[in-house]
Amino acid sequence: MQKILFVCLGNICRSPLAEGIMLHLKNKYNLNVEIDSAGTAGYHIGEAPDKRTITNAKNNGVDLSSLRARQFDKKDLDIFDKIYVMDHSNLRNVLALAKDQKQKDKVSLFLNAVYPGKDLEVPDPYYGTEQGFEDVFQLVYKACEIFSSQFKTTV
């Protein structure tokens, strides 16, 4: 079973959204994958995702209510097969903890699944409007659908 980790700054907006969407798709498509999320900063350890993220996800049929923030740990580079980061700052922070090239090769920008080689960032909706949360939801959902095709199991 593949283990994937989604990483953003505080683990309250983008990465728990990706985790929740992938858990939703795991159930929908019977995916053979383990999913988690973390933040590079420890600002929100143990907290639920941002209320606006929870509300927007719920409005789109995805439940994030059981998720809690945690901080990325260098052990995650050993545990997970693939680590998807939301922006260039997260990428630098995670790569700085990698002990070798094998670990570095596990880490990539999240949106490269949708836009290969473009190195685009998922915008942080935290300081924006409700429309920003919806835009991020749609962007993350699209990428997660692509990820899910890699983990579909035959019935």
Second form
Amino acid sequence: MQKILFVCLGNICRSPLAEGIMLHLKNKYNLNVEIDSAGTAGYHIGEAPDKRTITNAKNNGVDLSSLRARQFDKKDLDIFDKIYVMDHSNLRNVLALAKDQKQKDKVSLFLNAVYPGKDLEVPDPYYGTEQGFEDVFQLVYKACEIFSSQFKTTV
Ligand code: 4NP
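I've shown you the form predicted on its own. Could you give me the structure of the form predicted together with 4-nitrophenyl phosphate?
Whole complex next, starting from this chain.
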């Protein structure tokens, strides 16, 4: 079973959203994958996702309320098969902790998994409007729907 980790800055908006959506799709499609998320910063360790993220996801049928923030640790580069970061700043911060090329190769921008080579970021909604949270939800949900196909088991 593949172990994947989503990473953003605070682990209260984008990466827990990706984790929660993938857990939702794991239930829906019986995906063969283990999912977690973390933040490169330690500002929100132990906290639930941002209330605006929780409310928006709930309105779209995804429950994030049981998730709790944690900080990315260099051990994650040993534990996980793939690490999907939300933006270029996360990418630099995670790559800086990689001890060798094998670990560096595990790390990539999440949206490159579904829109290869485009180097797109998931925008940070934290300082924006309610609409920003909805836009990020739709972007991440669509990406996760495409991304999830690689973990579907055929019967
Ligand atoms: P996230 O958003 O990286 O998507 O969780 C943020 C959450 C908190 C902060 C910044 C971004 N902050 O500065 O506290």
